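The chain that follows stands alone, in the form predicted alone, written as structure tokens.
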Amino acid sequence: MNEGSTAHYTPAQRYTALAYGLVSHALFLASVVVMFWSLYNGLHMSLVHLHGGTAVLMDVLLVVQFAVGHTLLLSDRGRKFMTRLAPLGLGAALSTTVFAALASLQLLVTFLLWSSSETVWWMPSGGLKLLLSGLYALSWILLAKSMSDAGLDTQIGSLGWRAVWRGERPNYKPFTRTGMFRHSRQPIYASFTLILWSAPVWTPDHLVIASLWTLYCVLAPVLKEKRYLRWYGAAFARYQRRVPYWFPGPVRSIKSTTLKPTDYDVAIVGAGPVGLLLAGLLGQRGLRVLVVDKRTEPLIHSQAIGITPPSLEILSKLGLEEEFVQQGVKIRDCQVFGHEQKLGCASFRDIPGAHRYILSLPQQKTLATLESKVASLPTVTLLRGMEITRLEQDAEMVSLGGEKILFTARWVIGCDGHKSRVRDLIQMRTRGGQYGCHFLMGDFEDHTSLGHEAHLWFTREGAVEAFPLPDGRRRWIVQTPQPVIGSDHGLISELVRQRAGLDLAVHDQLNQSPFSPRWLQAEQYHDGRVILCGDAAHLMSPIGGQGMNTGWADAEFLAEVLIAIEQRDQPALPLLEAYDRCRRCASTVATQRAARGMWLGTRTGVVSSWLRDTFMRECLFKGPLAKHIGPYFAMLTIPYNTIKSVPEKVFALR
């Protein structure tokens, strides 16, 4: 499930894939148009004019060939067969493209070769025809929505050829659980059936094809679900138990109370900033909490450094606010420079609240402080050097471990980062991608005169960012044209000299790490008794420092949810859905902001750089927008940035 993993394809392979894609999409579009028009007119117009028993036999064969052919193509043998239908070793990569083309061709053959009985039983007119036509159109809209929810790239065959064209391996995602699939396991088949029966003109031909294909739409998904059980195991079985098969219905709820004893109330996988904060919030309220992490020691190199005012408010719940402030550096101003001159200053001095700054603190110090707090809580256990590779859950608890089940808990929380093993174990699909820009980051002993201010340089050649750190150090981030692999120290100093005009001694550099930002969004933040939090649920560009702070807001929200379930016996499902809805809203806003800021700052070239500098100087740092910059970058305007900003009407937490 690696999003966008690279693969090498020759030009011949890429153009072959493009040709397959064009043919597949042309067939798909033609099949939709022909099917729409033929059903709408009751199939009483046809290109072939057979009569009597020959016509009946031909029509039955056409109906059966689609149903049987479609089923066979989706079988294991059918999938192997389709891999032989593309040359140059592209069979596996183009399998979805080939399937979409063949399925579209089957529909085209059915409707173009249909022999009409030329008998019309009923043809509405006037307002009734308009009403039925609207229902028919709505049925097509529902089909399009359900296909989109399932993954339109797979449904129309673009997944395969586009991956080859972009030089990536096709990313086949697990089954979907959201959208229309939240209320029915088979909304595509149900919508297809609704199309068959809502077409306004009724003929013997219409009745035959509607009846036989409805039977297929009801029975065929049984085979599909057997394949899904083989591929996705317990995750799909849980989905089957919770969601109706064909007719839409309510989602079955999760038990809030249980008689089964468990080792812990909550097991948290991942001892990063988000996992440790969540453990502290839960342990402080008396829940039995287990935290496991595969690392034997915390991270050595610093990652996230910026802590926003809402996060300091969250930390105050653990009594850590002042301890963090004393360790960190208060950034009250951020000076921004263009290619040739200063563009303006993003100041936090006038933002509302007690903390009118962004606190800069290396992540290793953040982790040490949180871990010390967690260690002081008697109901929290932290185990390092343990990788969770197995999760089993039922209606009342979750078992977790490696080769053997080691612990049981009422809830398991995945705080194990953007490569989350927990997310993979519950077969949760994601969407995401790359931003297409690259950076090199390093910490230096600071001998500049930049003080406690942050500085940004946006030049024609690329961006440079500098943030003060405690202990007389400074974080430097430089944009690079390509990913940096195996570079010795010195590149950061060279790029800073070229773009910012500052000399950084190479021997003052303490570390460095390259990164190419990505974004990711889990389709759903919970599955049964397993919940995703932080980067396991959503990933955003680290430029702008919003990732860890968004994860901390997740942890605060989720802690209140679990307390409400475990100690106040509130129903679990509405609270989990509120967590998903509110935190998805917040993370989406934060991700979009991070993407916009990074896009603006990474424009290179003479024209783009001039346009950016003009926009920032004349629009952002002047006029009515200027007063909003501080609250914007301090994350004060992110929705639901603390639990206090969650409206009571969303759900009763407090």
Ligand SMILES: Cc1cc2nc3c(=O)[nH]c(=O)nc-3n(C[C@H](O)[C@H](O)[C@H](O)COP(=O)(O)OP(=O)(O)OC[C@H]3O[C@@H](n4cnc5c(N)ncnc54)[C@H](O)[C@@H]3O)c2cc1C
Given for the second form:
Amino acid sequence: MNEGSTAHYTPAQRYTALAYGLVSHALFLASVVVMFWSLYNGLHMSLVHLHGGTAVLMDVLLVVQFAVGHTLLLSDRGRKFMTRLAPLGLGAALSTTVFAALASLQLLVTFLLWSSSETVWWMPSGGLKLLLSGLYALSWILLAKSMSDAGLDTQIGSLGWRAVWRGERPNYKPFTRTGMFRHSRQPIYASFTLILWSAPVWTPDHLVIASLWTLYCVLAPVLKEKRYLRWYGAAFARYQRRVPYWFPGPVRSIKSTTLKPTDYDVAIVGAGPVGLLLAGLLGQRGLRVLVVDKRTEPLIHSQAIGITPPSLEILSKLGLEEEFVQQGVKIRDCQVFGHEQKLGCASFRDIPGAHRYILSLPQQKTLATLESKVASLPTVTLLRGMEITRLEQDAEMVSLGGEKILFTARWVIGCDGHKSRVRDLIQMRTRGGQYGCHFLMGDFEDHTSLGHEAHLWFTREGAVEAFPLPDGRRRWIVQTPQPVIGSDHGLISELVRQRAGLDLAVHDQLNQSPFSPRWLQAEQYHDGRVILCGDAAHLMSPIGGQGMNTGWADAEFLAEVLIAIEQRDQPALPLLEAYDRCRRCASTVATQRAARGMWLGTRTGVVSSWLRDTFMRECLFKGPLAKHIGPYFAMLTIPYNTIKSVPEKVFALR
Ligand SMILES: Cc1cc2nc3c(=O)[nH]c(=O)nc-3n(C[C@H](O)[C@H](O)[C@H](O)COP(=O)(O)OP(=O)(O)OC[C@H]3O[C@@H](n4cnc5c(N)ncnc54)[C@H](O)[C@@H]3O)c2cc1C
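Switch from the form predicted alone to the form predicted in complex with the named molecule and print that structure.
Below: every chain and molecule of the assembly, starting with the one above.
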């Protein structure tokens, strides 16, 4: 996946791409309008007036040129040919744009050069016309929806030129499995056929075009699927087995019980915080669990520190709540400053529940505590120093390993972080992007008088955040105008002095790491017997401290799902779909909140800063919104933040 990977293009290349884009979109729009109108009227109006045999021959040629031309362009040779149709070395990058332009041109030619027979067999009127027109409009809506599910950027050709314009490599995504593609592998062709047959005016011309193009719509995807099998291999073959070819139908279910013996019930790839928690929850209920991690040692530098009250509730299921609380620092208040003034205080003292604070604990300690719990569970095996690069699944089990297949399990869970190899191995599409914000983070021995409070400074020059850590330390995060590459210690101290007026001695700095937040969502959190969890399924900005907490809520949910399938023989597919639906909803809300919070905090300059200060001081920290701030930042208002908040009707878990 090369989401957002940069590439250098000259101004000439960028403007050429823009011109190609404009022409392609103009042709696309024109072809849609002309086709909509022509089909609706049964092609009985035309610009060209040939007669007799010549007209018939010409019309058949027009229909055939579209079908054959379209098929040829999509073949390997056709693709190679299209790369020659853009100058300045842009052939490959602009191939989707060129394809959309050529396909639109073919449609335009078909309808504009059509010689009508000028015979109308049947033209409805009154209520019937209204009904058929409605059906026709609905077919177009279905076509638009299926194109959008497939990826509108590829379908209308904007992927190529926009990537060049933005200085990125085009990101070609694997095949889609969601939306209308859940019920039919070819919804675009199916909707197009529906358009052909729902147009209300019947003429000989309409019958010819509808019949020949229906034939094309049924046969052409066979070639397309052959290509997909070549590109996406087993992942596409599995999709073919599950989802009907053309007519929408029910998805074939995953077998819940398996006959083949496997080494493990569940194999978890990744011993990060999410993988370890999941292993603990499953191992505690007696499932045979394997956890593999490519690292020989757990992570040494800390990422996540903030643990929210719902997460402490989840940890209590492993009996770890007290151990975590003992080790961490309780943050009960977060003081917020703007330009030379205090804006307010986000307090957790009055939030509902037993834990009226955010617990601060470095990720290494979190991992160590979880790992020792996992080690105490007899049915869980943790293997370090092993990278999973191979997965093969059939209806009953998954085999996994590196160069060789080493283990088998009924289920494999990708908890392998945002660059998930497991996700790539199942060819799962992702959506994502960057925010264009940059930060530098460092932990310091703390000699300030900030105590156990968190402090945020939103200044005209950029943000500074400070969070207490155990053992007399404090984490500092500073916003930087550019990504920091290889900077010596000292920059954090300098920016904190400028923006917050506090002196941090450089020799008190323990570590430093830059980060530039991104977001990502996997299109589907499961494929057959492989399931994604934590950052492998969704990535959000670390600002706001929600990534690990969201991953833990995924793990709690997924543990219940797997136990229901394995120990109570509940059908797998509805449970996995509930997991996907609920956890996607939760992670989307968390991702949006993180993005909004980061956006607000990172506005710089006099005007933006004044607007932010006024908004926060007058609206957020005063009036009716004020009482919601604590629960909001403690993630109490994220949907499905623990399994208890999943309504029973969502799926019969308990
Ligand atoms: C600077 C920063 C601060 C953050 N602060 C917070 C916070 O305060 N609160 C919060 O909730 N979240 C925070 N987050 C987010 C949090 O760190 C992540 O959401 C969390 O680590 C995700 O956990 P995970 O287990 O899904 O993935 P990871 O932590 O990325 O773990 C993945 C594991 O998989 C292993 N792995 C990867 N590929 C393979 C393979 N092919 N085979 C075997 N093993 C593999 C890796 O070695 C790794 O151990 C922060 C993130 C950053 C960057």
